[in-house]
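Next up: just one chain, as structure tokens, the form predicted alone.
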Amino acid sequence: MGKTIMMTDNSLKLYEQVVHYLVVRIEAGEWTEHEKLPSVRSLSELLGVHRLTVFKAYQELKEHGKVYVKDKSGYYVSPADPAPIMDQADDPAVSAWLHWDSLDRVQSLEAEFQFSKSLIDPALLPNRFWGELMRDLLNHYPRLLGTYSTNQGDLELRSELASHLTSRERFYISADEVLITSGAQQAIDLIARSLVKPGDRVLVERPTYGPAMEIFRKQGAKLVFTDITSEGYDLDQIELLMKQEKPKLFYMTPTFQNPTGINIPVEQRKQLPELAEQYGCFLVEDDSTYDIYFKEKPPAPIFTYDTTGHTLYIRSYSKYVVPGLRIAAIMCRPRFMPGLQAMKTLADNGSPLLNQKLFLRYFQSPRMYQHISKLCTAIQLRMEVMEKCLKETDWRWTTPQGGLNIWVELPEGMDTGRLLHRCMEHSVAFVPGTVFDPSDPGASRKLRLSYSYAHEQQIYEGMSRLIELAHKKV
């Protein structure tokens, strides 16, 4: 028998890949309770790894209660435990594969049918035009590669963004109220480090963007959750939480919310700044896919309705314009800027000037919105293909009006973490609901499917595999 390819995730150490190989097969029932597992020698030969690597993997599983040892006999599958030790495992080699509690880890998995990455299929991006733009830019700015940006960002780009959002969204901001960041995630991190202190409360949506939760926790914040439904927020609940918990800020993605795809209605967008002012809470509005809509343009950002300066607005162009440039910006009133600039200086002393100038050229050209218009059509077609596949099931979801994701709820008794183990054996990837809502037991039946990274035929084939595996009894 030839060597088995265990995983394509190069972020895992070799023994961790062996752990994954064993866990997946035990969970799938290939080895049942009290069944003897392959010997260290035979498994090392099968996988083409050193015996010590297999031994270390077995020891890891033994420590976490997944296997046990019979003296002079070998390793055996431990019996199922209603509250297994592994559920509290801290070791990344085990817990990451059992709970999929890291968006970065899930998205690092290579799969033929990729529904976990909330990104644009590179084939839909204007790659050839970018090459031409790069050559023109370097001719126009011959010393560009030898120059740093200021820590706040290129003035020309900040002025263009301020003017654009003022004319289109009625922001009424100046270049001094714009900070360029290397992607939206850095923007969240800068805001957290600037405003949040250990012990502060941070209000977040349930479910919400996983990495944002980790950023705030890293600052020592206690997370407070407010529900988001197809009707938007429960403002009475938010007001009560603001009054009782006194959160420093409320992190939100109100437009094509990640992961649900929900749009918060206009009336709620108008009332949130009033609540923020009343209770001294800052609003952090993360807008990463505002331009990706299918029929009607979404409501104006909350920032538009804020007259007291309590909202910090993050606008990202990374996902749908040119991911490689990592261009995003924080728009806020002047009182926030010194703290944000100080954090930006510590982070990288300013985003790369080449990236900013290149994006500026594209932003100023008619090509960008021509591209976005065509992109919206292409993404809508892919969403409709995925939804057509979902209609063959009894699963529940809300049809997205824009964005890159569908949030799906499976029937009682199904677990999307375990389902992902099976799906990865058939090269299908998605994000389990617990990544976005680890505190809700019901999240284990939910999953996020991204339809923007795969083409139509891949969606048909991948969804067929996913649905078949979900209904397979194991």
The other form holds:
Protein chains: 2
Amino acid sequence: MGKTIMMTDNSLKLYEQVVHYLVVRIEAGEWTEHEKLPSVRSLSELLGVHRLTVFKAYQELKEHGKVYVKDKSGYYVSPADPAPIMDQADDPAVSAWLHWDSLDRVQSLEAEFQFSKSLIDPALLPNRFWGELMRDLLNHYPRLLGTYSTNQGDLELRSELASHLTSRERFYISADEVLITSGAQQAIDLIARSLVKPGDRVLVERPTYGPAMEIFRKQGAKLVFTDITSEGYDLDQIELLMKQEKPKLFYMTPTFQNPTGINIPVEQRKQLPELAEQYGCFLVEDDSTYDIYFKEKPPAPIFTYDTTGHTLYIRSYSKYVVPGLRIAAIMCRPRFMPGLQAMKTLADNGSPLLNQKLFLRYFQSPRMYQHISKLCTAIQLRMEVMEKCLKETDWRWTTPQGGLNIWVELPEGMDTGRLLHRCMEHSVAFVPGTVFDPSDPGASRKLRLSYSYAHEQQIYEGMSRLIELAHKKV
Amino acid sequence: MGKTIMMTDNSLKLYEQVVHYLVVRIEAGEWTEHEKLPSVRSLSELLGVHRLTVFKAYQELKEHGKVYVKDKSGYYVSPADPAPIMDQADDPAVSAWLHWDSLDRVQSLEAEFQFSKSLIDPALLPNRFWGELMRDLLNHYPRLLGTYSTNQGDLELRSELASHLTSRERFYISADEVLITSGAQQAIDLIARSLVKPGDRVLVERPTYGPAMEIFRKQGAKLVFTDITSEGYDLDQIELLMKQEKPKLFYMTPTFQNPTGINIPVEQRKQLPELAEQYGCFLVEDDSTYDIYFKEKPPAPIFTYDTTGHTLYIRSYSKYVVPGLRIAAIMCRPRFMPGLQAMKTLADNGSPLLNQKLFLRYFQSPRMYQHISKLCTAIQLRMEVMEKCLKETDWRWTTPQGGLNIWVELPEGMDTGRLLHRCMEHSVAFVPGTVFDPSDPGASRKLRLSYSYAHEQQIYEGMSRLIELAHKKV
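Show the same protein again, this time as the form predicted together with another copy of the chain rather than the form predicted alone.
Starting with the chain above, the whole complex follows.
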């Protein structure tokens, strides 16, 4: 799998990709000051590139003062530099890579026309009603702010979620099969830390949510990729990978998939748990926008088809119910709970009780689903405006049935990393495809556009700028 | 260091300790269903015990259906059992070990006389005033509940903390040297994950906060222990360990040390940063009850004496300012920030903004320190009641100058693990010393009593029960 670690974006010279590979990891602290870096030989084997390429990359880093050479014993990390290499890189492509290797960095970019954040415009949320709930909250729980939650999460909230999902979505779970987390991000992290050991294989969709790949990599896992198309998964490919690579788990976002927006069809949802059982692979089903659909409700979660308890289901309400509270939940069979709870305890000793109780009050109020259906209409309108703009181009995309993103493919020869570089000069932000897909050369022609954060006028103007810049030949 | 992993409590037969060692890790998911366990040979080498001892432990686990044997190839983990082994163990000592190996488990025990939770009685907290702040909050930040925080933490809060600590406690830091975390627990976890690599040594106090040891162990670190006495540290021992073991960092709670309550003297606080620089070891200073003192303010944090930026300072306000918000902060030099921020992003994408802003409002109000000084008086009274009860015994302890705990040593032959077992039948909870000290045989005679959660009457009655039970010979 070594090769898949390696970016294969043709628009970048290979040695630049090695530079990028090293810089990102040095900055993430994978190697620290004065620590010896991998030898040219071992790195060239790991990345599947020629030794001269690695050598050239090290030379480049040396010139930028990022590494130094100790007599003949190899390359070492230089002490942290007040002006990091990325601000010195002149080649826009390298610079783009260095700035935009992670979703987090892209989304931290300030822009007037914000299509990189798959978040909901706060103006669309019932802030006033929440204010009333919050003012009311202390009457119900006078000592709320002085009290810790249990590590697994507030029992009242877990019971409410369990009975709600059971009655409304046929989950058939009890409160002890629910663990409250601080957003889906923490849910993925806890699952990875409790189930994945160094050397394990982890199966992921191609393309998929970048930070999840990063979490599994940090656990020492080797990533294995399975393709996702408008038809969904290729189950034969998945079965082959499960047989050959024996992945510990399959991390998936089967509903309004991130970034493609694709919904995995019901038939595949039924078959996946059987494959999971047959090959002893856990399914981690990350579901962050289940209720944000435009025409019809998406198919039932894979979890509801799993009769053998191989699925860990992450239901996040953090994006569209009350974002500021950062509430998500892991639903899984009790056998997973001791490990997950132990990790949750080490990670943060339990999510704040205030957030859980406030969320509970909203979740119990009839207002929540009224608001969510209004929200869906508002988001659909914005999606349609964005799609109208795209129709002016020869780009390719699939109309989303829900969720917050459109996944767009530009014609041959385009590079969305470079494009973002130009767009930022005009205050337009999006996420380049390579963030979601480290292994597909075509990813550098793709980009993810989120239509839920900017309002119609911003979408219209921002998209015009984006399209104009894309067609400027440079 | 292998041997230090091994408990050396004389009150337990050696094979029972091996049983405990295996059960805890199986339950924590370190080995999963049908996974092969270490061979008798390798485990006996790791733990430094005879092979027959390991063999006997495996037999015991086999009888309890916790492991099974596959032909001749070794021992494997049995599928999760609805009735875990620990509820089947008859020997009270084994049972005690199995239940009470972790602080989390001990603190989860329900008890009428609660001395195991080093938390503050919610009745002592200004819940009504917080309610006013909360009701008022949405007027200042109308879209608060719809907005995410940055990963490093709300800038307004970071600036306030930086200027406050700089003007009040001579920290001389800026907002970009502060990272907001969800409690000290997350702060330790983020630091461990960004700085510690498998095989690294980590220096810790003996005794120390159990979950911190667990975090470093999960990162693959080997723990090295340095003793703490009423005089503080033994700097010669620390220098020797830094020289020989080259620890990556030294995790310490130098102010109202947990569990001993000891304050490290100023002279040692000045010398430690010099040792840290000389041997390239980072200092992780965990400070969770700095403002809870009885007569005089504790010495300034080690961070304020560190001129070379080797100290990462964890200031937690989660215990005594607004517990329900779970707010703590890491203060460190900018070179650590990229790694910490990257981990915070993967861990939970930033702490909820609501909690940060609400904390900020309280932190800015003159009421906070007024309340904290009242709180100190109330807690001191409870401590004095507890100490009055202890004076009826021949046990040994040092009168705390602050913090929330008394560290007590019982006479030879006493075993606080067994004692807790009996106490729980009379609804009295405390933390046995072994939770804080895996390597000192004497730890089984010690216990930690928290005086901040129960009120005077409960302390008086609960202590009487505890002392009576301790003197019952069994």
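Bear in mind the structure is a predicted one, so any value in this text is a computation, not a measurement. Numbering follows the first chain given and starts at 1. Whichever C-alpha set is largest while still superposing within 1.5 Å between the two forms counts as the rigid core.
Once the rigid core is used as the reference frame, the Cα position of R422 differs between the two forms by less than 2 Å. After superposing the rigid core, the Cα of V49 is displaced by 2 Å or more between the two forms. Core-superposed comparison between the two forms: CA of D437 displaced by less than 2 Å. With the core fitted, the CA of E63 sits 2.6 Å away from its counterpart between the two forms.
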